[in-house]
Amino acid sequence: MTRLAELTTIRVGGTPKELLVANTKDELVSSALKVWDENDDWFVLAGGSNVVASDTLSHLSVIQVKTKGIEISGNRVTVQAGEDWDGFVTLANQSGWAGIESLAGIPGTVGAAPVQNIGAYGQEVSAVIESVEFLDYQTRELIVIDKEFCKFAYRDSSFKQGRKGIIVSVTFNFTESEPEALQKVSADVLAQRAGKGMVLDSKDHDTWSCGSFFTNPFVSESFARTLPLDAPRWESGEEVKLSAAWLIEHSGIAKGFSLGGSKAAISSKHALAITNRGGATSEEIVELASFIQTQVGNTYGIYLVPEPNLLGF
């Protein structure tokens, strides 16, 4: 049986009770209904880029989404959940579909993108999502959820906040732009991400990660005024968004840091990424994350929230 360490970008995770691979929409629906009838302990695995799985998963049923298919009607595009995200960004750029060009290089699948409401360099995927086709756990029915009912927020959605089920496909509504301009933006983004170790490379342990491990925290304006003047901050309505990477480094945790004897370490390129230096256990990853939370909390009174799914912890 395949270990989840072989299917996740941070390369940790034990062997689940069962692994069901869905290559078509019908297989995805039938696999989900089977698992839901037999086991309360289940997880949907897409690209494996946003999950830290425990080394002990003997009761877990895993549904791996590998469905393919793209339907195009002008600038309205419906994409099956298992399509590769970065490959779809490339297609969008070539087709002159604007709105996701700054999201190039993000690992994972199209179906996972709405869950986290992935974003980078000023763009969020929710800006171009029209609706989501969803297999609802409660009703066992396929439904279409319009954008306004997805409750998108910063790295958040109703799917992350407890709406149980599986995203089957996503429909986007793009605006038009020049392909060359979109491709240039993506090329610039990829160069920046590569410099931070955020583009997957099997030979580079700095990329054996979940990308950014913590979300940037939001605080009140009055709290933000208590921080050092050089702490990066961005106004966001009545709140202020802070840089989690800055908080980590200025709480005394440098790039490349690891706990004694651990094979988990902060990336040497980016303070916000926890990496597997080769042979790390899931417990070592989570132990380092907990240490970071404690250190930042003790220094600044801010509790950093993990971005990946912590599976089995």
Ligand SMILES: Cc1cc2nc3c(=O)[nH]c(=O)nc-3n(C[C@H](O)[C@H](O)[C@H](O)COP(=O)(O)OP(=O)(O)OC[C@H]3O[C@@H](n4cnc5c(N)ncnc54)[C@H](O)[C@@H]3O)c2cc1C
The other form holds:
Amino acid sequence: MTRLAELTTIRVGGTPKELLVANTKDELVSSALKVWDENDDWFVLAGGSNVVASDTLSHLSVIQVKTKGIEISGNRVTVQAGEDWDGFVTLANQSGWAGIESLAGIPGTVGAAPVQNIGAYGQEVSAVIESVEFLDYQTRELIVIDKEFCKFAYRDSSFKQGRKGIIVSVTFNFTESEPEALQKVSADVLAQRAGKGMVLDSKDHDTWSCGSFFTNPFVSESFARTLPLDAPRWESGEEVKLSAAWLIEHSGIAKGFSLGGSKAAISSKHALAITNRGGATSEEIVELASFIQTQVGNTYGIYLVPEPNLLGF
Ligand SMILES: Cc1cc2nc3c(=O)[nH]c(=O)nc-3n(C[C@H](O)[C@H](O)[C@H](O)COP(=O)(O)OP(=O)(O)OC[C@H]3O[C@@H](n4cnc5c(N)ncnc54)[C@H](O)[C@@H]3O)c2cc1C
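Just the form predicted on its own so far, so send over the form predicted together with the named molecule.
Full assembly next; the chain just shown is listed first.
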């Protein structure tokens, strides 16, 4: 049986009770209904780039989303959940569909993109999503959820907040732009991401990660004034967004740091990525994450919230 370590980019995770691979929409719906009717503990896995799975998962049924298909009607495009995200960005750029060019190089699938409203370099996917086709756990029905009901926010959505079910497809509505201009933006972004270990490369342990392990925290203006002047900050409504990477490094945790004897370490290129140096256990990943939370909490009084889904802890 396959271990989730083989299906996740941080390469930890044990063998689930069963793994149901869905290659078509029909298979996806029938696998979900089967698992739900059996009342099993279940989890939807796609590209595995935002999941830290426990090494003990023998109680869990995992549905793996590998559905493919893209329907194009002008600038309105419907994409099946299992399509590769970065491949879709390439197609969008070639087609002159603007709005996701800065999201090049993010691993994973189209169906997972709305879950945490993926974002990078000033863009968020929610800006171009029109609706999401969703197999609802409560009703067992396929429904279409318009964007305004998805509760998109910074790295957040109703799907991340516990709305149970499976995203089957995503419909985008793009504006038009010049393909060459879009391709240039993506190329620039990819170069910057590679320098930070944020583009998957099986030979580079700095990319055996979930990307950023913590979201950037939001604090009140008055709290932000208590921080050192050189702490990066961005106004966001009545709150102030801080840099989690800065907080980690300035609480005394350097790039490359690891706890004694552990095979989990901070990336040597980016303080916000926890990486597997080869053979790390899920416990080692989570221990390092807890250590960082404690260190930042003790130094600045801020609790860093993990960005990836912690499965089975
Ligand atoms: C090197 C690296 C760089 C990264 N850079 C970024 C970045 O710049 N910005 C960013 O936002 N993220 C980034 N990420 C995180 C990750 O790539 C994204 O969150 C991505 O969207 C996850 O897609 P996935 O298919 O791998 O989802 P998975 O990891 O398989 O799943 C993630 C979550 O979504 C749920 N899910 C997946 N598919 C579905 C579905 N069809 N229906 C319902 N729920 C579903 C899963 O249950 C899980 O809770 C990075 C990760 C890595 C490893």
